[in-house]
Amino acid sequence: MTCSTDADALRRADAVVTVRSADGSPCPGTDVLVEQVRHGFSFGNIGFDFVGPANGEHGEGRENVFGGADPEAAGALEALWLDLFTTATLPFYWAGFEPVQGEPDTRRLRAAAAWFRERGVTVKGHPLVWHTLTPDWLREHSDEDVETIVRARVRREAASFAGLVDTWDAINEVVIMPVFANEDRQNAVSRLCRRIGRIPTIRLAFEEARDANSAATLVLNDFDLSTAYECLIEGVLEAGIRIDAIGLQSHMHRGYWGEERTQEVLERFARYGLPLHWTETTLVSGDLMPAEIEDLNDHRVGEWPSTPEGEERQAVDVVRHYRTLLAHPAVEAVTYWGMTDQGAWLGAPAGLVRSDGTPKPAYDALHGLVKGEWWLPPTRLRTDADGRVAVRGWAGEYTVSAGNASGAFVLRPDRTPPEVTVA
């Protein structure tokens, strides 16, 4: 699979609209209004900031175990978020979701998922199985019980949220999973993975989730983009485990990778013939993390401010990165990991919005792509002698109207151009 050099050429499509009168005859010389209402491509961001507001919480002291802005600050982010993104990733980190065994935070997360769905946003859950942020109480169980409990956890969430959350990172960061220890203690999920192996652990996550929600899109997600991840994917596919998409993380706290490296990663993982989801993308707007830092979690500073110079760099790099990703036919989704600097991962100035709620240049630059260059605004056209008008636009959902008549259609580059009749 080769990389396109032009996202616009790759992702735009055509349609033909015909306007007819009540008796079925074509209407020549008729004004038609065409408007895009949604992108077909998945432009995502985390929705952690809105869990509190979706539950009517207003800073009454509840700990934000998932990260993100406090409820008051989140209120100012809503319009900015909804004007740019179409997919929200919600946090299902087990330690925060079920800190006490048998008391999952299902109600609050369902309310958050419904809040997004009511606003036309697709919702993704992250993650069903992960060794980090595993609850301490799980460690006290026997090996056999741990496997039973993990299976039940996957089934419970996949089933409980079906219809609200139909895309999941089924399992996260398996390359490192068997050897991971947190604070010199072996967590229970790593213990399970060491005992049964990486591929059986992946099978467990995917098959339990799929049994619970057969309509779900299930993603294998990792930050390790080395050949070790390639070998793992190959083993999974050879074992007959169905995965729906390959998740690739790109936390670039040490600076933008550049087009050449990004395209090299794209080519290596596109060869499996599966959609690629860039699940976690960040670019900082302050000082870059030192290059010698291997594990991003090891970089701890008392203060990590956004700077004017860093913000300009972030804006340029966001545009470069998104152009590169969307120019490749295998890429189906990109999720930026953080709307605001408030509560951002590692305390980094990686958000698209400052802690005070004002947009950074990176927000404006990305908005200029997603809702500018890659968007068809309300456009007036006029039918030809046969009552027809050709429409070309970015893949997605559209409305069309002529006088009192209206209709809708979907543009997809991989489908035959739709014939739409408005009568």
Contents of the next structure:
Protein chains: 2
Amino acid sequence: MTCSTDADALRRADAVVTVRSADGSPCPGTDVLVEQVRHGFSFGNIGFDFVGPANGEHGEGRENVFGGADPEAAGALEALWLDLFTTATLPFYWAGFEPVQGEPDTRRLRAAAAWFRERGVTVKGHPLVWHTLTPDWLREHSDEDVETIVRARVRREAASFAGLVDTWDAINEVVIMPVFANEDRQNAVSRLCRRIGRIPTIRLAFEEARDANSAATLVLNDFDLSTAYECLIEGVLEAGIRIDAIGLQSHMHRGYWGEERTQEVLERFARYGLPLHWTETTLVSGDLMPAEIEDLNDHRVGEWPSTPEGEERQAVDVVRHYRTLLAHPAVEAVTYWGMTDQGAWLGAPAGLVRSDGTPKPAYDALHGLVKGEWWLPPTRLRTDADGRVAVRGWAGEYTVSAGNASGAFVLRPDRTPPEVTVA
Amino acid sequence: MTCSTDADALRRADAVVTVRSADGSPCPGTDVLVEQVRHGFSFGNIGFDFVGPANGEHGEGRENVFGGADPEAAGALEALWLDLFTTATLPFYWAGFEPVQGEPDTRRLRAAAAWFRERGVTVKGHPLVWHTLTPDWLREHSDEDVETIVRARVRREAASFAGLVDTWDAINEVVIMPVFANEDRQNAVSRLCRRIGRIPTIRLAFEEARDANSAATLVLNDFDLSTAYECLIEGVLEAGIRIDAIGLQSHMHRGYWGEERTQEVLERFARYGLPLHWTETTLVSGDLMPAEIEDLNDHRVGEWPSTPEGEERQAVDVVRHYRTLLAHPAVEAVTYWGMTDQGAWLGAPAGLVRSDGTPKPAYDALHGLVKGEWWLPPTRLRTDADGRVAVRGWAGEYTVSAGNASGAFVLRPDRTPPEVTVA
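Since the structure above is the form predicted on its own, I would like to see how the form predicted together with a further copy of the same chain looks, so please show that one next.
Once more the chain from above appears, this time first in line as the rest of the complex follows.
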């Protein structure tokens, strides 16, 4: 059994749009310009680089705890970022967000989220609960206090960002969470998860986040895509915990997985009937990490340059990966993990843009899909005698203009054809 | 944190036994002989070899579907088997047990179970539900019928063997069950598990078996000891399914794991507070299987002889493995998987006895533990003025005799000292 089909057949729709004037009457024989303005599919990337600029910082800002370009470089990235992506993931790593207990970085992250929203970008928060980058101060608390503090942290972020951030990785990497051993001293979140169990820890995160922001899309996210994650998901669903999407990471520092493996992952996780979000996708444009590295954090190199051959490979692979993902009906979102090589995780040449700010071939290749092959170019049409035009377009948001008047419509393959009033 | 302690400290107890005569009065200043007759700990092995002899078959019997010696050779094994083990696992592989629908091999397996019981051996059944060795005829039934038939099979075996077989691997290898792909045509149990989910499949097996034999000890058994099995167990416990023991396989055809890995497995699975049964332990006395073999069934060799070096290694390793397991308080049972090399799974020299019926060094080494180091030898003592003797012995069953009179007591480290009437 395969669930795959071509992205085109799946995500494009024929629609007959009726154009009406302000008084409701159809506009027959009228020249109109139809333009796609946004994808319905969520094309995401991290927005870590823009937290500084959004706060008017010029080098003096807080350090980005998980990479990201410096504020000067970030400014130059803005146009490239906004031309390709619809959804920004912002960093809520607890150790960086609240380095001193009771002093969360809320104001600064709110400014960053608002900056994206003003530019038409949806914002996602990552992550509410995770064992890595847990603040050291949490470790000093008792077992019971740790649970209370974790609950309060989830509730606080979900509530104070509601309306700005309505998608969250509610909890990250639970498969390894209670047995995570790649650290000198056990962190408090692993301790909690080991004590109460994986499923109660997941319940805690989803329960508090849902309660604080009932409109939020809450994602269970993991890098472990083995049968362990299946078993965990089945336990979560049996326990009656409502999750809105299954998050699948694909940090491919060791090389592109290929269509067959990707398809196999898609089919194993699609069978739960939940949307799939590819949350963290990386393809490097330099040497590949050796295949025997298990925890990617264990691979540290002095220099990891982007190379011409690596950049060509990355461009080919990014197209193959996105084509495979968009051809599967369960996939609702793909987030690329890194705009620029500057400050990238592990120093890897994982960005779509080089450290000097110039786009790599992978940027152009992905742009060729997202704004080319999968995008309706501005199209001039003439309405028929009943004011109708036939549009075949990708799921998303469109404008229709006639002279100085304009209107908007949303195209979805699963919805009835739209009507649009041009005024 | 470590839960380990020495087997001696854990499984031996000091007890003051009061010896009384038939009228209840203590027997002061009396010479008594204290003898251990059985271990409290479950030392198991498969009993597949004895199904034929127990049924008086001499070569004309049904083929053993999962290995085992021929009836003639099995006879010679009896004394060796009975001198070392307390618990026999009998084969209920469905394809062999019911090759034609509606014609189960109940009578023959009942005779085998009774044969063991008459010899003081506890009997365990393996397995009630498993995707491998599912009968082909099951595949032809509809999804709904498959579930009904599986339920009925579990109920039938659990009920018709109650009193003879009161320990069952209720379900086997569920981690891989729904995604099991090492077969030409998908079997019906994998199909069922994929359709309804792992946890509902486990619930089905435990529910039916429990209902049919409320006294049974029901084991969840797997070879996959990765975090996947942890996730599965946590889901099962969250779902409120009562399991009596966690079964851990250790087929070490690729070499002994070593104490560190074994200890790590013990600690990860002991944290659920359930007894641990090491259900299928194998150590070969010949060449090791290459480490890269994932599914042991994929390794087929023409000849796989037992070698002198291999036999020495096996003897050392079996002692190391059993010492590690018995030193952990959660472990209640260890089942070695194979008495003889004759007819052994995969043709491996996995037995404790060679194909010619002579014991290997591993048999003697294990015997040295089970009936030597961990066994109270017959001990002559004299009761004090109040009829008491001090006994330091291993958990298990004992007899006390004085002249022609004798009595019995059970020694358990967690129980109050026994009283024994010698009559």
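Throughout, rigid core stands for the largest set of C-alpha atoms superposing within 1.5 Å between the two forms. Remember, it's a predicted structure, so these values are computed and weren't measured experimentally. Residue numbers count along the first chain shown, from 1.
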Q) Aligning on the rigid core, do we see the C-alpha of R12 shift 2 angstroms or more between the two forms? A) no
Q) Quick one: once the rigid core is lined up, does T399 have its C-alpha move by 2 Å or more between the two forms? A) no
Q.
Aligned on the rigid core, do the two forms place the Cα of G372 2 Å or more apart, comparing between the two forms?
A. no
Q) Core superposed, what is the CA shift for D23 between the two forms, in angstrom? A) 7.9
Q. Can you give the CA shift of D386 between the two forms, in Å, with the two forms fit on their core?
A. 3.5
